[in-house]
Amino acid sequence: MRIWVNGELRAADDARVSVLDHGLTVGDGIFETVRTTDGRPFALTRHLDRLARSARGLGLPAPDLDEVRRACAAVIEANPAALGRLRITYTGGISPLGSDRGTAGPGLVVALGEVKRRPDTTAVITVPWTRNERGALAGLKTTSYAENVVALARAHERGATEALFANTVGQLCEGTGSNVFVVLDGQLHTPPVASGCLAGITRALAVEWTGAQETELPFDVLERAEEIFLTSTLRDIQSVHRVDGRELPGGPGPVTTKAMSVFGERAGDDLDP
C-alpha cells in the first residue's frame, strides 16, 4: 500500500504523521470516504464539496481541492483495487497539547484499501445514546468518531452491522456511518438534515433519484415501518431485515428493491453525479 501524506506518496511503513497532530490528540479533523470501482471514484465532486463544508464548519483552512484531487488520483493509481475505500483525512496539523489549534497548517492524508461488496440485507440495533442536533459538530463529517466506535461495537456484540441513534428530542436520526430510510404506507421517508444526521452523499442521491420525502420521524417508527434500508458510500442501498428483536419480511421489500435498482442504474450511468 502507498499512502499520500502531506504532499507525497509514501510506502505504508513510512507513512507517518506527527504525534502532535491535532487530529490525533483531540480529534480536530474531517474526512471523506469515497467508493472506487476498478480505479474510478464515485461522486468525488460531491465528496470534495462536503469536505470543504466540513472544514468551514470546523474552522479549518479551506482545503486545496485541486491538491486533494491529485492526491486521490495518485493513490488510486498506486493501489489497484476492484472495489476500494478511498479515505481522505484533513486535520488541524501540528498543534499544542490541548484544544488550541496551532499555526503550522493543516495535514492531508489519503489512503485506499480494498473492500468486499456488502450483502443485500443486514441487521441493525438501536442504542440509548443520542445525536445532538444542536451541537457544534452536527452535520459535519469529523474524525471525532469515538461514540460511533462504542455504538458499533455494541451492534457487533448483538449480531448486527449498524447501530441507529435518535436525536435529543426523540426523533430518528442516523446510524454510526449511515443514513436510514423507512417505508410507511408505501411511501419512502428519511430524516431531514435538521435532525442532526450527516448530509450523506448516498442519502442525497437516493432522495433525488427515488423521490423520498424528508420527514421528521419518531424513533419508534422503526417498530412499525414496512421496510427499512440504510445508505452509505460502501453500502449504497442496503435493506434491513432485523431491528433489535423485530424481524422484517424476508428479503428487500418492493420499495427497497426499486430504490436499489434505480440507484444502481443511475450510479452506473454517471460516476460523478
Second form
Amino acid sequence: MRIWVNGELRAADDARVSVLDHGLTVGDGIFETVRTTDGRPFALTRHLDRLARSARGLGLPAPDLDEVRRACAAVIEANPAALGRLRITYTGGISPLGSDRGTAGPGLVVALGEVKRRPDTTAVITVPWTRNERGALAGLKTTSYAENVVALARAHERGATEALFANTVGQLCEGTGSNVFVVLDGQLHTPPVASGCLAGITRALAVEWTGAQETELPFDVLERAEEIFLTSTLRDIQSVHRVDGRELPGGPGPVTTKAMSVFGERAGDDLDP
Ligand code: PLP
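For comparison with the form predicted on its own, please write out the form predicted together with pyridoxal-5'-phosphate.
Below: every chain and molecule of the assembly, starting with the one above.
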C-alpha cells in the first residue's frame, strides 16, 4: 500500500508521522472515509465540505482542499481496488509536550485499503452510553473515536456488527459509524442532526432521495419500529434484522427495499452527488 503523508506518496512501511503529533497524543484531528468504486470516489465534494466543517469546529487551520483532492487522486492511482476505503486524516500536527496545539502545521495522511461489500442485513445492539448532543465535538468527525471502538467491540462480543447510542435526553441518535432510520406506521424517519448524530453523507442523500422525515425519536422506538436500517459510506443502506434480542421480520421490509433500490439507482448515476 502507498500512503500520502504530508505532501509525499510513500510505501506504507516508510510512511511516518511524528510521535508528538497532537492527533496521536490527544486525538486532536479529524477524518473522512470515502468509498471508491473502480478507482472513482463517491461524493468526494460532500466529504471535503464536511472535512472543512470539522476543521472549523475543532479550531484546526482550514485544510487545503485542492491538496486533499490531489492526495486522494494520487493514492487512488497508486492502490488499485475494486471497492476501496479512502481514509483522509488531518491532525493538529507536531506539538511539543506541554503546548496546547500543533506548532509545525497540521498533518495530512491519506490511505486506501480494499474492502468487501457489507451484507445487506445485519444485527445491532443498543449500548448504555450516551452521545452528548451539546458537547463540543457533537456532529464533528474527529479522530477521538475511542468511545465508538468500545461500543463496537461490545457489539462484536454479542454477535452484532453495530451499536446504537441514545443522546443525553434519551432520544435515538446514531451508531458507532452509521446513521439510523426507522419505519413507524409505514413512514420513514431518522433523528435530526440536533440529536447529536454525525451529519452523515449517506443519511443526507437517503433523506433527499426517499423523503424520510427528520424526527426526534425516543430510544425505545427500536422496540417497536416496523423496519430499521443503517446508512454509512461503506454500507450505503443496510437493513437491520435484529436489535438486542428482538428479531425483525424476514429480510429488508418494503420501505427499506424501496430505499435501497432508489439509492442504488441514484448513487449509480452520479459519483459526486
Ligand atoms: N455516524 C458516525 C459516528 C460515523 O462515524 C459515520 C461514518 O463513518 C456515520 C454516522 C455515517 O456517515 P457517512 O454516511 O458520511 O459515512
